[in-house]
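Shown next as structure tokens: one chain only, the form predicted alone.
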Amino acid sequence: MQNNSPIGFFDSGVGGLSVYARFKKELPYENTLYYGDLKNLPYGNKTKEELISFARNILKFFQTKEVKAVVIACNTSSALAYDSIKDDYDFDIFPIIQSCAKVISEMNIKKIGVFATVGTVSSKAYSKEIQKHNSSIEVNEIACPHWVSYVESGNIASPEAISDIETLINQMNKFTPDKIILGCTHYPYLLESLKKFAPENLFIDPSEIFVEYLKNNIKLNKSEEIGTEKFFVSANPEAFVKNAKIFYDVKNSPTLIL
């Protein structure tokens, strides 16, 4: 593996492509692959055993890609796969949650509330990671079931959404959090109706704190020529080119691996 080889991103589907924009902003002379599970989500209602064996052949794939580094930008994966998949590989694994929460732990707060999917919420993952380096932080995790079909159906202004944001906002709001971590891929693209119901700096997208941590610890291509990038489904290439279009321009038609 060379400083010019690629770095694989997954997720179930095109949420993780909020991370995968923001890296090529900040990161555009690398590498890249991207792979959505189109065949296998939504991941926020699998088993932590189905999203392990999920991971793994996506790591396998991207074995075959001779990556650098893997990113698993999808919170899910990361709360329920990681600790399972971390040191079977070559590559260097960088799981959103864990990374996210040290850099977390770090900050001057004292409670802090995470909204998440059902599946990341019942691993506790966010709770367990950031109080592993800094104890002193009370975390609350809410689930918040419907947030994904929101964003991908475009109803985030509909009133049952809206009516949906302000019964959770309500319900942390009772914690008095001092931040609010929108953990999962998808959930920053709420922010207009969630500041309907409280100040936008309250909000933490995990993706800035995310990318900022890769560009620390991934060994950096030194080209400086714009790196290439392409993309693989398990299903559905052409929804996942529509969908797509709410985090990132997908120029490249996805490759269908079966």
Ligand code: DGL
Given for the second form:
Amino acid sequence: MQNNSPIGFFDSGVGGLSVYARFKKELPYENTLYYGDLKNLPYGNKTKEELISFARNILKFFQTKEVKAVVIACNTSSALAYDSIKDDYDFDIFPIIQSCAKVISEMNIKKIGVFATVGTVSSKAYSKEIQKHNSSIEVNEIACPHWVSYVESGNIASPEAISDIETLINQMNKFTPDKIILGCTHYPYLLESLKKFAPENLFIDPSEIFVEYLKNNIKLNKSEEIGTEKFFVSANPEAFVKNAKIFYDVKNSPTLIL
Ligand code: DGL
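Having gone through the form predicted alone, I am curious about the other one (the form predicted in complex with D-glutamic acid); can you provide its structure?
Every chain and every other molecule in the complex is listed next, the one we just looked at coming first.
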């Protein structure tokens, strides 16, 4: 494995591009691969066993590409699969929740809200990881079962989406959070709608913290040539390219992996 070996990113769909886009901007010289597991979307309502099996399939694929590291750009997979797979590969694996928790716990805030998938919320991964570093922080996690489907179906500003977002923000506001973590990589796509009901600076998009963490922990490429990139999906390449648009212009058509 060399410093110029690729870094693999994965998520259930376009969500992980909210991490990937920021990463490419900050670290343009890295060679990268992105895998969207659209066949198994959404991850948020899958069992731990299913999520472990999806992650293993993707890591096996990345292994054939001789990656130097894998970025789990998915909160649900970080929450439910990471612990079971982390020691089984010869490359480093970076999960979003565990990589960001320390920085979040040091933000000098007392009450943190988390919007996340049903799977992430039921695992309580955010509460556990943040309180591991600072047990005095109160964490309130609320599941948003439909938000990923608004993004993956291109309906981010539909009346149904807006009303659902309003209901869940009202529910969260009862807890009076100092900050709310967008604990699913799909949710930054909904920021325009979220901003209708709460100030933008209330929300934390962990991808910013995550990319900073990756920058300091991945063995970086020394080259000064712009890195190559390739996209892979397990279903629906056209939908992937179309829905990615807000965050990333996927110029190379994704390869369908069957
Ligand atoms: N974007 C992923 C996450 O961060 C998965 C969402 C899903 O497919 O339900 O949790």
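Positions refer to the first chain, counted from 1. As the structure is a computational prediction, the values presented were derived from the model and not from experiment. The term rigid core refers to the maximal set of C-alpha atoms that superpose within 1.5 Å between the two forms.
Taking the rigid core as fixed, one finds a CA shift for residue 21 smaller than 2 Å between the two forms.
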